[in-house]
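As structure tokens, one chain now follows by itself in the form predicted alone.
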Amino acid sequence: MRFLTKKIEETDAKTFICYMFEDDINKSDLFNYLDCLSQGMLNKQIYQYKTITGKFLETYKYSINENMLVVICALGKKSELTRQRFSQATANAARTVKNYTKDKTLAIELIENTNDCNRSSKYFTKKDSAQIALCALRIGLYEFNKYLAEKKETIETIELLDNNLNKEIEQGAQIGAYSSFAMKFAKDLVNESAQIVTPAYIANLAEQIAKEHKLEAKVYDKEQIKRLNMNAFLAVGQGSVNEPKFIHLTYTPKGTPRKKIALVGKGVTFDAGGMNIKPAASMLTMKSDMSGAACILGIIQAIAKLESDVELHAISALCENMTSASAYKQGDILTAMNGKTIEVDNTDAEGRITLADALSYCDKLNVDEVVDIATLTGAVIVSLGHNITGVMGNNQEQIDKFMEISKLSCENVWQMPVLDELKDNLKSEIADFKNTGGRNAGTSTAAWFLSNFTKSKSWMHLDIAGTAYLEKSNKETLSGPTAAMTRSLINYILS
């Protein structure tokens, strides 16, 4: 998909999304094109008419002649106006486009919210307008229809249509458009079935991501992963006929970086439970529980286009978790990279085990920050359902930092605490942890049994267990892969 930015009489669209508030007669510039078009027939549909409201969420098609479509898109009170709301009616309004029209191109007009104080999520610019538009265009466009017969005509270029248009829009475009591809590869990542993306596979496309973006890649095969003494890793992979790999990706800018940040995507292709069993329905999506590995392999493409000055590392501990008779078992005593010992009370939390191996080895890394992304637990969706995701650490100025990133960036997330007293719940009598506690505080406990696994002291973990996969769509998503955090990692990685 192309991106471009032009004026609006430049335009070779046929299709376009045209804004309009719930509270507000004042007309666009790219309205008055479209109604001039339309020999002033826009205008009384919408005006006279009454044909739509203005209230959040409305669309409105309506066809200038037989070659050119408009779509209204109804952003409710401008008071109310966030950059949240504005991306889910663009997505919205993208997919109203996808049903009706066969054209390749798409154009869409910047708007800006300047009204409210800076750094509000009600606040946004033209810059950040393209940016958010273009990470909602693709939500709403999105197909994954590999395996379909029958494809529908996709848009192939987008025009970002303004009459002013400045160098900081041109730079929001550009940060919009590689964030949308990181999240489109991410999504396309998690839709292939687990019998194409097992840990070889996407090992095989890191090494293609490497020689593609000039980053160095270092792909660990399974005896070296021995040698590494991922003994913790090593035993969650060992029931599956496809061996595990270990990838560590890096990007590094030119000159001297600013910071030096360490990625951790959680990365089982497959999770069966192991001996603890998934039942049969719980196991419909569990091709998805790679979604961490997908993000990071993504947003570092990303951040290598847009030449970061920041050192990033992109890690993965890679396997499948399958029951067999070679499979770990309960009571078994593991030992992770850095020497302590896990008992294994329960094979199904095995994302936390690869996990305490990666973080392990970042601690070789000095960087200045750790961050990982993991489908890790049920309990967050009992806390925070399907929308938010959990986030935790040891460092409060780097959560509140991502947290604040996180709004901007029109994605949900929470803190959950991390509490020395929540050891308790991993208490063995024959290892330093176990590896499950019970059902209360499910999510906090899961991330200090990760805290034991990091000697950094900014590190943060994100909890998309709820927010990767949607089963039941969103304002913005539809159901299957969201790409969660991907967005909000890229915008945290250029702050």
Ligand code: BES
Given for the second form:
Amino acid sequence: MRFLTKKIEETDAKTFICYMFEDDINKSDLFNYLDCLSQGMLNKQIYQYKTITGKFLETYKYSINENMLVVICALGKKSELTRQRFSQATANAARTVKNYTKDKTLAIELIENTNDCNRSSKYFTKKDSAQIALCALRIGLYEFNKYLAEKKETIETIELLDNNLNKEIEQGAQIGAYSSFAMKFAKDLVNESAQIVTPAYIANLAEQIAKEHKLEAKVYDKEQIKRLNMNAFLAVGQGSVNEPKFIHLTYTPKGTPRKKIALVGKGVTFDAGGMNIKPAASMLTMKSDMSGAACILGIIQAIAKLESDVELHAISALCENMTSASAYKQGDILTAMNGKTIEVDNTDAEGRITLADALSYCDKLNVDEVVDIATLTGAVIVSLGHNITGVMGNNQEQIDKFMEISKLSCENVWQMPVLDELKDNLKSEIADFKNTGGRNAGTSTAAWFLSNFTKSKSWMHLDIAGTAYLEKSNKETLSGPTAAMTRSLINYILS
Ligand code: BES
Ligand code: MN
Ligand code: ZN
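For the form predicted in complex with this ligand instead of the form predicted alone, what are the coordinates?
Let's see the whole complex now, leading with the same chain.
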């Protein structure tokens, strides 16, 4: 997909998204331009025929001269507009475009709301608007049609229209373009079947990415993983014919790095539960258990393209958690890379075991911060549902900063505690920890477990089990993968 910025009169697009509010009679430059082309019919639809009232998420299609499509995207009351609402309405309008046009180009205007205080999620400039809109459009236009006989026509070029273009807007558009690419990349990888997306497949992909973006790549196979003493991670993968791989990509900026961050993504390419096999309904979507790995591989590409001044490491312990004759078992005692021992209480709590070694690996990297992102616990769905990601960690400043940025990135996060109170849940008589406790406080307990495998004073954990993959559409995204936290993490790394 191509992204351009243009003045309104320079566009030759035939398909437009144009915004309106419920309670603002002042219309945008683009609206007036299109109203003029329609000989006043657009205004008439609103004021005479009242075919559209402007309520949030309303969309209205109007064709001009039978060859132009205008999708009016209603944003609701002006005072209630947030960045997230702007994103949801835009993604929604893009879906209307996808369903009704055969054009290859879509043009959209930039809007702003600079009346509010500039730390509020209601405040956004045209730069922000460019960034948010490109992500939202690409969410709305997204399709995984590789396996469909009938493929829809797709938009190939997006034009951002504004009569006062400037450097800032171009910069916002660039960040939006690469963020939306990262999201599409992650969603495609999650959508692809686990039959294809094995640890070796992702490892190969990582090597290709490294070549294309001039990153340093380390890919460890089973023998090398053994030599690194990652025996906890190895145990999880031992039940599969698809051997585990450990990947570590590094982006190094040109000058001295402003900061060094390690991103760790859970990379279980299929989670059958192991010997504690999952029931059919729970296993159905478990090809998505590598969403964290997909997310960090998308992010490092965006960060490289944007030539960020941060040194970034993307790390994943890739394996399959299968039920088989060679699978690891309940009662097994595993020794992680950092020497701590784990009694396997439940083979389906495999994510934390793989992350234990991946986090220990990061101890050797000499980074300022470690962030892991994982489809870790069903319990986070019980606590927060499918539209809020759980955030935990050991550095409140880091968490506060991330929560602020995710709000500005149109994503929802909520903090859960990681307190030593949780220790008793995982008490083992014969090892340092069990890998599971009871049903209570499942998300926090998993995070507490992880906290024992990092020495970092700035470690943050994102549990995306509820948000990475939707069984039911939300306001912004249709069912399927969402690339949750990709936008937020890119903005976090850039800031
Ligand atoms: N991958 C799952 C978590 C998950 C659940 C992700 C639902 C997406 C949707 C994880 O490996 C898992 O199985 N967790 C268990 C832990 C339990 C055995 C303590 C769970 O949450 O049921
Ligand atoms: Mn599991
Ligand atoms: Zn899992």
